[in-house]
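Next up: just one chain, as structure tokens, the form predicted on its own.
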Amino acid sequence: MINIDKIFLERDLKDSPRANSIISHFSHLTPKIIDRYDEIFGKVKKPYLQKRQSVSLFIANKKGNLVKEAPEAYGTVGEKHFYFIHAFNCIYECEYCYLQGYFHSPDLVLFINHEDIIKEIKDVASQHPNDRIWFHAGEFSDSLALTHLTGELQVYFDFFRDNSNLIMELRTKSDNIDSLLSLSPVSNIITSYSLAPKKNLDYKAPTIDERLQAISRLHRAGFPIGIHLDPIIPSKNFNEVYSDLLYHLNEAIPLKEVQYFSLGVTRFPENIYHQVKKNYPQSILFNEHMLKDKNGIVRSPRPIRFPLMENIKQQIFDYDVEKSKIYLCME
């Protein structure tokens, strides 16, 4: 776990129940009472590695836009996909994780205004009334990495339950599933989980192992699943390495049992780019050819990343898994 060193807690959240009980957990602090998150987070830059040492935390509300459309490419194709904002930061630390250079601190950002979130989510699918229509946590933190804090699920499963024509993804890499398993499976709500066979790349997160135990143990439990196999990182024999991945994957969970698999390649906005040569100048990331495509994007050329792809693609065929249930993000 993440060492909080401060806690600031907006001023209209001083009486709030559920702000309460996420203090509650660190009884050896004192809440600092401030207006807004937003006056202190990020205005005084902290290096991303300073998360190594200690942390500040802020509970907050979050204001503005809660729900945005994703990207193009971001989900499955043909479908509508937005994301929601939960909170800022990660517990975790991994080399390609584009959060390094996003914000301008490492510091932690709990949203907890979730039924303002839910609402906006209900504005949102009211203007798309005939579209089969995704909402994924976990863009700008973990879906579950500190749920045992937070409390939320409950609340999203609550609404999603009762609107079976919208879905919910949450994204993880983590373990912390006691929270998810004390709640009834709904099968509009998917937990995905990235996968990469490089540990050393993913600095605290658990284990590749520890990953697929909580695979094993929500599929038993009856929980949607899907797979993020992203970020694809290339090595001398690439074959082998992702052949045992997806071999212990599906001793997890039958991979023709898997929702959905995304097959990405290492990517960076090229300021987040630099921000990550600098962190980790020794990264094996940078073994690989990059170059910067008309939008932007740093990551290895097109002849040099879709034969990765379709490599993992056709080994996941392999074991039965529907054409239609693979795609491509952010291609």
The other form holds:
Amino acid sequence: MINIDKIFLERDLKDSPRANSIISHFSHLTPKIIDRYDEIFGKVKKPYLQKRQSVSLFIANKKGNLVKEAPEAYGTVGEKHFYFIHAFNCIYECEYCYLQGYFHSPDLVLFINHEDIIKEIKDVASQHPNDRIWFHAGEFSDSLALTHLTGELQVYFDFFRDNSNLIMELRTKSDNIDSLLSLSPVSNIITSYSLAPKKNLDYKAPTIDERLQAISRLHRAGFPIGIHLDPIIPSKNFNEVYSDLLYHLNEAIPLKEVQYFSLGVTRFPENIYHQVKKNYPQSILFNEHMLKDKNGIVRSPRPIRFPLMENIKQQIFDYDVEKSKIYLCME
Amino acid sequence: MQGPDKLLVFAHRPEAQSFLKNDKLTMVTDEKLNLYQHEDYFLLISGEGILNSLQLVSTILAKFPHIKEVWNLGIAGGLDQASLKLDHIYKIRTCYAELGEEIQFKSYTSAFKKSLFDCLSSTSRILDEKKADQLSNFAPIVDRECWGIARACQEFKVPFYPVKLISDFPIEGNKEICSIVKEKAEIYSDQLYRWWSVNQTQPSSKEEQINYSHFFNDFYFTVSMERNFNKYFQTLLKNKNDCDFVVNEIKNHPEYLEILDKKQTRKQQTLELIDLLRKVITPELLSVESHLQLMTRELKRTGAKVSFDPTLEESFIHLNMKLSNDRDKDNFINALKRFSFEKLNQVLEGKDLD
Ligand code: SF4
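Since we've got the form predicted on its own here, give me the form predicted together with its partner chain too.
Below: every chain and molecule of the assembly, starting with the one above.
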């Protein structure tokens, strides 16, 4: 678990039971009352790797846009995708994480005005009455890693259970699933796991084996599961490495029963690429040749990455998975 | 003038007195600076303030480019009584600043990356309780110069080691730093001197930049070419783990001799060498390139200059052609008819490259 050195609490939330419940997990710290989290968070550039020692925790209400439209090719093709923001930053540390260049601070921010987020989800849904719309959690944080502290899952489960035309995705690498398992599964809430073969690029996040165990437990309890094979990293024995991963995944959950697979090759916006290089100069991520495309995204050139994704696709098809269940992320 | 390769910076002379006395420093007389010298280090009295320290440290680093590390030793105020102890010495991890009333976004991380304590340099001297409370949101320690020195070090790419002794907690409304320095200056300076004597040797935080271009003496490298070359060479080295192997792999590559034999400028030659390294890292790219060459052979024969999306993302062909008569036009149209976008897409998706 990450070390929290300070808690900042927005004044309006002083008497909030939700905020106080979070604070009660850090009995050794006295929260400091502030007016707004963004008077402090992001005001100075705080090195990302300081998260290895400690970070501050902000408990706040999110103002402004709570639900945002996802970029093209973010999710399954032909459907509308939005993401909602209920936290900034993550307790894990992955070399390829784009958050390291995004907020200029590794401090954690937990937004607890979930009812406002739900209201905005309703507004967005009402603008697209005939569409199947996805709402993704975990764009700026891991969506399960802190749920034992934050306890918001119930709110979202209640809402999505009553709105079966909308889909929620919980993106995660976490095996912190007890809060989730305490709820009844809802068919339109999908827990999706990011998996990549063991490469020592994820520090602190649960290992692949731990994630597979979590997937297996959730699947057995009836929770729908999605899989992100992301980031895909070229390697010499690429075929065997992925064949092995898929074999073990199939043991955790029959691949035919996975709701969808997304495939994505390592990619970075240019500023984040430089940040990753600064933080992890020796990373194997830089063993491959990458090019910057016209949108400023740095990644393996198309003739290199397409065969990799094609290879994995074919391997997944070998498990009788329907073609429509696989999509290529950000392609 | 050469000299020691360490620079110690103090804001005030009283903070430095034990160093000056115990190590019998001599003044560097040809400088119009408060600069002293010992066989192991230079000592600079920078005066108070961020801009002073930034300017003076920059001057010294420009004048003595052989300086390999800079230290800042001095007293500072504590803003967080829960995490700091009076009269204790702390290594500073990240330096923040407030200039005027503005918190500066830019921060500088010192060579003490694993320390838990940050310092905010403030331009205002007197901190009331409210101000101190506000600044404590960003760092638990406050001083008057650290950020300026850190900035100079960053510009000159010299590792920076800031060390602060907590002399007071301004949040309590204690006396100003200056009067405290006067009263207890000797004790503080002794404390800093003892600390320094024990802790002055730090593992170098500066990464050794190895240059591999000397394996390729036939080529001329500008600074940026050398940087690029080393970047690709290191990538190859990570993959193959053996420097001689990598050098031989490049020198035995069929394109290597071609590059050496080709009549072209020396810069162009080196650029082609760098390009060759890129191809060796990702041999699939070589195959893509030769397929694209093959596909455009006919068009090129008609005199057309052909290029593709350099990022290899988009399927387009760019043609530059001068047509002077009907025969030129017919030849060009025929060659263009035979060009296949289906094939181009296949190549760009990495299909059938073998
Ligand atoms: S788990 Fe996801 S959000 Fe957390 S550090 Fe890793 S990549 Fe970033």
